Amino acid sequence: MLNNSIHYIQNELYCDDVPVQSIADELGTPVYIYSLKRVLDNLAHIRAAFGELNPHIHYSAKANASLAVLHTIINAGAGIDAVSSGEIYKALRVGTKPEDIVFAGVGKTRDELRYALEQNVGWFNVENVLELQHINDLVAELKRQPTRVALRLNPDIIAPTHKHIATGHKAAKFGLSIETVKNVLANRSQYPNVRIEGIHIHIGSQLHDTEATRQAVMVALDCIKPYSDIRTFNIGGGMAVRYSPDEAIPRWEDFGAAITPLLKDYQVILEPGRSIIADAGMLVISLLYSKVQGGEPIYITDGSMAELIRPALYEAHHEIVPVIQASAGSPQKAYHIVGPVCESADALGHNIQLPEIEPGALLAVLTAGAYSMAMASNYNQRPRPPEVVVAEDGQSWRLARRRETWEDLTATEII
């Protein structure tokens, strides 16, 4: 979606004050482009939306773990929500204070837990009783002071979102059941090397109303009601971004208003990811060929599911626009925008209204800052694209990650 950072100036697409065409001319396509200005604007907006709670914000690195993006967010005062030891490593590389890292994730290995303890991360969001035991034992083995833990509650609430990104219903792999949380809290003395000081919920991503979140918070509050020493409430992330102009989503202020009366006496942690980075990014691709199959017009591009898997994985929609707009009144048709990967699922968009363009023309896939490069692959042995950031002042751009080479494809292999 177009916004104050990704917009047209005299029919040419810009990222802040930088023409997108100029970046593609120098680096080629596909290429990811992120506006750091928009990232900071989104972060400030979220802080304001939950202002009365004065939350600690931990950016969810799984959405986009580019070092340049992480560095910008950390310098703006946020922490990191990590779901692997690799994300912890990258967070530390950009200067995140260990105490500002939350280690989440449903399947942490003992080696990952050990690494996190050795790095003195601030919080563990625990999702399994055996995981809690592992942490307790490792703290003793490493001769550390008791570490802080939040129990991730599965509140058995169906989130209003796609089934693949709903995480709070009873059949989901995530979190601890209500009964398990109550049992752990009643038997905390079994874990002398951990301090259970928080409760954590995250019922899903791209949430389309606030009521399910409010209900989940109430369930969690009931679980911890007998324990006055549990004063930290981590509500995860999940706030939605708009992927199409007609998509109805709650404002971030609506989430703040829904939970503030419930949590005003708690220290609140937020873990937004998509809502900070998604609409700050785009994937720029080039048209290779066009054809008509079965009466359906198709644009074949050099962008694929290897660079943006969300449409294939979630049937997700992204707006796709020309980098150079056609003249006013030019006829448009509904095109299927597909890639070169050998899969029928390799499509970036269906029935996208576009003018007729020639091979070599550029298209921009919008709202592609989250879960694009983060989920990219080398399928079909495609080198992954470069990442570009436009500076916080919007005036210049730089390479944040170079394009992979064929040599990179075999760098870790042994014949």
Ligand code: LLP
Given for the second form:
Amino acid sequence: MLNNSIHYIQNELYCDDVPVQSIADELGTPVYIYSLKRVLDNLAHIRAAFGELNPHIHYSAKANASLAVLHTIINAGAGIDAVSSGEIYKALRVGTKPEDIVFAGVGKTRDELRYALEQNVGWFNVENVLELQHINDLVAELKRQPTRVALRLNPDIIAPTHKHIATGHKAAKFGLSIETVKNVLANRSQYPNVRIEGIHIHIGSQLHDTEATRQAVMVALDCIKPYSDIRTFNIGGGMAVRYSPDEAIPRWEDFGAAITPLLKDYQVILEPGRSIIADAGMLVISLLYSKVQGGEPIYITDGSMAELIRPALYEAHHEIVPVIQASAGSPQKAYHIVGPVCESADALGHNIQLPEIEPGALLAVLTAGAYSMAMASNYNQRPRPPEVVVAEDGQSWRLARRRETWEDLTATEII
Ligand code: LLP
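What about the form predicted together with the named molecule, after the form predicted alone?
Let us now look at the entire complex, which starts with that chain.
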């Protein structure tokens, strides 16, 4: 979606003050472009929306773990939500203080737990009783002080979102059941090397109402009521962004208002990913060919599911717009926007209203800052695109990751 940073100036698409065409002319396509200004605006907006609670914000690195993005967010005073030792490593590389990292994830290996303990990460969000035992044992083995833990509760709440990104219903693989949380808390003296001081929930991503979150918070509060030393409440991520103009989503202020009365007495942690980076980014692609198949017009572009898998995986919608707008009144048609990958699912959009454009013309896939490059692959042996950041003042751009080469494609292989 267009916004203050991703916008048209006299019929030409800009990222802040930089013409998108000028970046593509220099680097080619596909290319991801991120507005760091928009990232910081989103962070400030979230802080304001939860103002009274003064939450600790731990950016969910899985949404976009590019060093330049992480660095900008860390410098603005946020911490990191990491789900692997790789994400912890990248967070530390950009100067995140270890105590500002929460380590989450449903299947942390013992090696990952050991690494996180050695690095002194601030919180472990625990999702398994054996994992809690591993942490307890490793703390002793490494001769560390007791470490801080939040139990991730599965509150058995159905999140209002796509089934692939809902995580809070009882059959989901995520979290500990209500009964297990209660049992662990009742028997916590069995784990002398951990301090269970927090509760964690995350019921899903791109949440379409605040009520499910409110209910999940209530369930969690009920579990921790008897334990006055549990003072930290991590409500996860999940705040939605608008992918199309008619998508009805709660405002971030609505999330703040829904939970503030319940959590006034707690230190609140948020783990926003998408809400910080999605609408700060775009994927810029070029038209290769057009054709009409079965009566339906198709634009074949150099961007594919390898660079943005969300439409293929979740039937997600992204707005796709021309970088140079056609003159007013030009006829438009509903196009399928597809890529070169050998899969019928390889599309970036369907029924996208666009004017007739010539091969070589640029299109921008919007709201593509989150879960795009982060989920990109080399499928069909496609080198992954470069990433560009437009500086916080909006005036200049720089390469944040170079385009992969054919050498990169073979660098780890042995014949
Ligand atoms: N915290 C936890 C424990 C999570 O599992 C997630 C996302 C987040 C925070 C951040 O959620 P966000 O604020 O970004 O909604 N690939 C999917 C989204 C997967 C989300 C996984 N967990 C997509 O492209 O829609």
